[in-house]
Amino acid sequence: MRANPGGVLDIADIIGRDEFIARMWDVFNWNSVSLEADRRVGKTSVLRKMCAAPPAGWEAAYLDVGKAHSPTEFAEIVAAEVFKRLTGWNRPTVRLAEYLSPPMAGSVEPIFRLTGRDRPRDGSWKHLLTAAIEDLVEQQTEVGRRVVLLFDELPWMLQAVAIRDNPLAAAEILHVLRALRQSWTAGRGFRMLICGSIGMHHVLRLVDTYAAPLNDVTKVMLPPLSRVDAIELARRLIAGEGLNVEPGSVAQTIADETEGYPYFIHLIVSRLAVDSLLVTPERVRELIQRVLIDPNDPWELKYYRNRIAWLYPRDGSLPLVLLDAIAVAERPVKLAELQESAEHAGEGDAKKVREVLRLLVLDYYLSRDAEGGFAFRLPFLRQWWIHDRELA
């Protein structure tokens, strides 16, 4: 096993998340997902896990749906992939056949016949959303099998159509969604799941919408890797690299400095494999704190920073005020604290506090302990932060 930071990794090495997958399974038995996960934890890794290898009588279909940005387009990639499954079953697309378009010469897409492209919130892209499910769900019954659609990216595309469109095309989307899990024709048979880079509960904060559209999803959250998978991994990169590594901890020392991100893991294996020197727990906290202070920023944790911006357009400097609050504190900062270091920024507004507070904790930026202090999740980012904004 080589060290591929970033890449499309083999099935065989998606390591640990085989009790997770299976988990997974059984609640599709009964129930769509909404799976929460941070960046650089392994969702793709999991999600073409889940497609390659299916439990019997399951099928998983994967749509990057981040590329569609109006309901029409994200209607037209779910119908796509319909009409592409039913074919390969050999089944007929009763209802899809209405909109499908003659195919073009050399053409293997399917073409669908909408009016209003241009206009979102014309009726026409739920009709075929409507008709693609309806579809799915009757002729899946037929042949035996059921189908989960991974709907990887979708808090993204709403929150693009939000900003082009307005927020109640983006709501409309979900509430349609809603009404297909529910509806007495598809809703036994309707299962999808919800991912992406940025959470749903920012596209629901963008909308304002109080109607819950996701109150019968049940949410999932993607843990880092366990730290006995973490220092398996490890190992395996390390052997697979041929590293010269010094007997002793080594795999658990990059286990542990990681927090068992996989992609951190892979990573550092990949630099340690540059050099032909003996590697040592020392050598291996040696190199991340070069890679923290790199103003290359190889591990590319500017991200952090930068989509404070687009993630929190509402609340002006707040979030980074308590980030450098707490960034600064040797110890968790309780809220009070942090109330009186957004007053002396000029952000007197205790409620807005608690409630960016609570977004940075669902975005992984902040954990909270069981007394209630605040502390950044992944101790590198800490030490990065303090030095990418200059907090001595």
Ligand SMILES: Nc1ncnc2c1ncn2[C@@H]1O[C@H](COP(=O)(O)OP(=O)(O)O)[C@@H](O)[C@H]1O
The other form holds:
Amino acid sequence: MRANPGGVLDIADIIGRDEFIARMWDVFNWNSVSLEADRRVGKTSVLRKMCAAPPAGWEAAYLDVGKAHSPTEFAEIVAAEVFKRLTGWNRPTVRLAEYLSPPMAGSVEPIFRLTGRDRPRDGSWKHLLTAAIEDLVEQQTEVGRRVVLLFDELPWMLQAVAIRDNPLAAAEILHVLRALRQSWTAGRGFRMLICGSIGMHHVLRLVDTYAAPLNDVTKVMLPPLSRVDAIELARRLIAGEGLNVEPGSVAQTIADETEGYPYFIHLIVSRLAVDSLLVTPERVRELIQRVLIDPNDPWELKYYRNRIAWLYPRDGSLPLVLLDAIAVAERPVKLAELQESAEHAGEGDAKKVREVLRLLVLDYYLSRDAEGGFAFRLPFLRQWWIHDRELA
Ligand SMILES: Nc1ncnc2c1ncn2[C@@H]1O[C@H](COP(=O)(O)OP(=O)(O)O)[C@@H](O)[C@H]1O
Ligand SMILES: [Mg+2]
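What would the structure be for the form predicted in complex with this ligand, rather than the form predicted alone?
The complete assembly is shown below, putting the previous chain first.
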């Protein structure tokens, strides 16, 4: 197995996750799911592995909706995928056909568009989306299967819609999806999985809807790879890249230093493969130290810094003040101390401090121990933070 950071893996190269996937299918028996995890933890890979081998009685469709920027584009993506699956189904009442203009002759990938007549009409995307899902459910019910739609990057899309279009349009998408989940005709025949690295809590804050459009789905967190699987991945990549490795604990070191993030495991091994030096645990640690201060930021950790501004638009300097105070502390920091740091920085609102800390935990920056102390969740991110913010 070759190192392929960020690439689309062969299904056989997606290590582990089997128990997690089995649990997901179990949950689908009774509910839809909102799956959240930090980016690069392996969400998309899990969805692809689920689609590759659904259990008997299920049909799964993967939909990358991150590229949609409007409700209409969203509905078109769903409809195009459904339409592909309906070919050969000779039901004269295919509702979908009414809404779509056929793909242009000669186009490589059939892209269905709402017909010119319907496209500008307000709300016609809702009919398209509903018709697509109802058609698919009806077709699958006939052959005794239920359908799962896996919406990858839906929170990202909703955020784009809320910012570019308006928050009401994003709320409407959530309401239509909810209505579909609860519909008498389609609801029992299908489930959806909403997946993304921006927490839905931010989307809901932005959308500001009072209707709690997600309180009927089961929330699930995808953890990084287990230590056993992370070591297995490192081993396979080391073998695949033909690295010259000191016998012993190199694979363990890679797994531990990356906290089981598969993306960083691929990155480290591909970097080690550049020369033929003997790889030792020390060399792995040195390499990571160099990565963390490299001005080119090969792990793109700047992402964690840059997204603060748009995740916390109303919170001023408070998120940075709190993260800085936690980064420089040698042990987990208690709330009272953090209140003090905030006050020093002129951010004295105690309620706001608690709220921002809560969000920083949900957004994968921090974890909280049993005594209530806050610390960076990823030690390498903490180190990078200290360097980048010049806190040393
Ligand atoms: N289970 C896995 N086994 C091996 N490599 C993985 C696994 N999951 C993710 N990866 C690696 O990490 C990269 C990022 O994974 P991806 O599924 O795209 O994460 P996310 O969708 O959470 O951002 C992939 O391109 C691949 O290199
Ligand atoms: Mg992804």
